[in-house]
Amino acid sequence: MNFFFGIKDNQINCELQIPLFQNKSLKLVNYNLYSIFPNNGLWEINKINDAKNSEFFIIKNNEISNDKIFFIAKDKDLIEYDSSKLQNFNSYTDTTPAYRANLKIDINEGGFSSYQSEYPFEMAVKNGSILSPINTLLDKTADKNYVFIKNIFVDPISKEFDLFLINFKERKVIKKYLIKTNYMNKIEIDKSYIDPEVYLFTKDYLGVPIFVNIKDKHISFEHTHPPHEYILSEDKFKLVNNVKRKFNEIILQENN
């Protein structure tokens, strides 16, 4: 199954699209949105019964929040629920080709983008790192550059964890940054960092990392895919684990 996230932020607005329907079928019947989201170490739910419309789920910007995420599911996936776990409700949202719901962003009085919003059950279940170039989405003659980083853990925890910028060619790290789990984090990335040998990594948890840079009013704002998504060959998962140990390094060499 998908969880769903938005952004809440003082310099954009956002909402949030989930469909009512798959690629391949007719409308859902008898599924309902909610809410979830970790409240004194467990996972506290709530039901959205006012964001149907005849063709999707619409979450305003004044539902959402950093650290809410949101699924659809039938009164009955959650009989037997467990608040103390992140489960995997549902195989509705596991679709080929991929479903999509749609987080749109805006300015006041300024331009917009959009991004698929979607965090798959299979990640949230997972330790691991991130790894992800910052100069193909960020701009130096932008106004302001921002990642946005989107965890979401099994466990309702917020724990702080390391994110760095790391320059791969001078084997050095230029910038670290404390994020947390279960939260949508946002950095603001100095132009001077925005090189191509410098990437985004972090040692101890996935998410999704959003780039997002305004410049006179209008915004962009889109992914990166993992980086064995860019490899062919048989052996692509070995490769990736071989340079993320190299990312490792540096921050031990840094560390010592």
The other form holds:
Amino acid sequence: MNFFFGIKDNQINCELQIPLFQNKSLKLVNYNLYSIFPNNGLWEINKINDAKNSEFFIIKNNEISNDKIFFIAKDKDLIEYDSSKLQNFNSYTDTTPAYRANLKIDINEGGFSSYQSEYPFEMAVKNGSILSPINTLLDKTADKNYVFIKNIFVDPISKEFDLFLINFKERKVIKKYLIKTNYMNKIEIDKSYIDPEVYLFTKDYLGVPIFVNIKDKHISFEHTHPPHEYILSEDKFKLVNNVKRKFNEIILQENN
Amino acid sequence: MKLYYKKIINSDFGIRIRNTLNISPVDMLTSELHSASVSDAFVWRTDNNFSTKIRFIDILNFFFEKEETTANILFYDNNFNYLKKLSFTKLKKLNEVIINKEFFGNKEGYGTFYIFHDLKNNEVQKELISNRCYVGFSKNDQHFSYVHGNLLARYNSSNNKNEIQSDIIKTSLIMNQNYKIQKYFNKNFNNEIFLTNPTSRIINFKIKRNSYSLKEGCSLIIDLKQDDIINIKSNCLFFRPIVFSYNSEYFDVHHG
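Return the form predicted together with its partner chain of this protein as a structure block, the form predicted alone having already been given.
So here's everything in the complex, that chain up top.
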């Protein structure tokens, strides 16, 4: 299944659309919309009753927060719900191509941009690392550059972990940020860091890095591909792990 | 006998029959590819004061530590007429190309491009790679808004005398496939979809009551008028458009 998410931010507004149909089917389903967030060490679920239009759930800015995620399910999917772990409630949103919830952001009296917000359950049950170049989707000429990093983790915890900007050529950590699990984290990237040799890297938790840049009220919003998307051969994970190992070595070297 | 049967049902014609009868349909097949550089069907446009920016990383350097790597980008117009080739003899970590009217000798229009890394000359013949790239669009010289590659289409096999092949994405004999875009279109905005035929076969498709046809490699931009939900009925099993939405001087671009 997939979870869906939004962004709560004082500079941008956000709207999330979750369809009640699969992309290859005309059939509508009568599912409910739920929000879920970590609260005192447990997952708290709430049903949202007033977000439905004919074929979508439309979740407005006031319903969105950075620790809340959304999913669609039938009431019966939640019968054996255990609030100590995030669960795979159903497989309805497991589709090819991936189930698309439209996450649109906009700035007041300015531009707007959309991205496919989906976070597969399989990613939430794994530890791992994020590796992404930053200059493919950021822009030195922009007024502002941000990376939003969404993590969803199976345990209802808010745990801090490190996010690094690493200059791969110089084998050097150039900036370290503290971000947290089960949260939409926001970091502003200084223009001086936007360089082809600089990569964003985490070593403890997975997540989706989404890049935003704004200029003259025009806005761009897109995620980078995870490295294994570039390799279609069977040895893709071996190759990716080999590269990630080098980034881990740079961090270890800095710590020693 | 069993092997012979398997060979038939997994042949291109067998897959088209399966897709027609909806028996274990196949939308995309990369498992049969070996030693090739695969490209998405990326789109460019210079119509209506648009310009397009391509950004891609040197994946042979990043994953295989190859130096002075080479790649080609092939450009086609909307009728799949070959326009030009850009050859990179020494890729940078991040490579950037701006496509505007001047790039094509003052041509206003739209079409597709494909990027192929040179595996043979870079001594990574056995690999199967795909540069998913990021494509930015700017209107009236304003800020670029980016979208990633989303439609694997053509490949250049290192064993096959550099001949470019297609049909990674599969078709059926009749228009029995739906692709319903998982976005609730705002009727107050102007919306367009940009469709590309990623196959070597004719794609016939219908949106509402309008019928269209796209020959091999051709592309088409369709104005959506006053529709909030769009279903594309076709004979292609992975027919995902790029969406452009306009509001005043601002626009949004994303995959559908």
